[in-house]
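The form predicted on its own is given below as one chain in structure tokens.
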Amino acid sequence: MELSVEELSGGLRCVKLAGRLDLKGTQEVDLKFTALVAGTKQSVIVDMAGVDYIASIGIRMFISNVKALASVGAKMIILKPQKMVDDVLRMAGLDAIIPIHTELAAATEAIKGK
């Protein structure tokens, strides 16, 4: 599992994930992801275009981080999940607490509250 960070204009951060968010993959990135997301207490866009599989442990990682962000008034947006991953996220109901967008411009507007 790979994790990288890109600083976007306007002070936004985009965390990019690539690989499989199964047990092994989630364990590989969980601490760093949490430090970059919940640890900064700032809204974040999570680019999942490179994630080809997500298990319940990966969903749990997102839920715990979005709860931490919500407690300080920050948001998380999921960007560009692949079809199969998008289907799993929606079936799990994650889209009810973390908006899912397919375009960066729409995700940026949503995170800024426009």
Contents of the next structure:
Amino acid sequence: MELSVEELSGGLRCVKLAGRLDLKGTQEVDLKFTALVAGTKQSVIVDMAGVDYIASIGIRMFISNVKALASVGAKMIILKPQKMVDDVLRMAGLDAIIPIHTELAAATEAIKGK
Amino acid sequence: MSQTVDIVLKNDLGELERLNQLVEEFGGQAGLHVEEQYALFLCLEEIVTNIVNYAWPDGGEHDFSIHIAVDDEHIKVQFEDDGVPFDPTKYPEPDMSKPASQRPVGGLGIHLVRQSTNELWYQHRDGKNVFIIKKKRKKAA
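The block above covers the form predicted on its own; next, return the form predicted together with the partner chain.
Time for the whole complex; same chain goes first.
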């Protein structure tokens, strides 16, 4: 499981994930992801284009982080999930609490907008 | 024609990796569609995690079994463990209308299994939890 950070213009941060968010993969990135997301208390875009599998453990990692962000009025946006990953995110009802976008421009707008 | 595989696992989450490899191999032989393979992985991971975490609260080393059968119509998986009786089909659905901060932590795994399959069946018999999930195959184009 890989995690990298891209600093976008306007002080916006994009965390890119790649690999499998199964039990093993989620355990590999959980601490680092949580430090970068919940830990910084700033709105963030999570680029999931490189993630080809997610199970409930990965979804729970997102939920606990978005809860921490919401408590300080910050947002998380999910960007470009692959088709089957997108299906599972929606099955879990995650799209109701974390907006999912396919384009960076729309994701950036969603972060800036109220 | 039906293709089957029997897998015995220990109550150790490290076994998930071996399970994934075996299932990937089996899925290839059985000609599973990539979406079917995903659903199968997901259900196996969620159910195996539950069994390993909750079936034997006193710990110790235990084995449990998985039987996978694939034919033209269905993918069927049977789980058998001799842990504490637990009926996953009775587990309440999480309330998806609640905001994130009020959602319970548990129940998401079995919710995903329900959503990814067409039929769940459970019986406690001969001291064992027998849990079967069934999914209709995608029709060939």
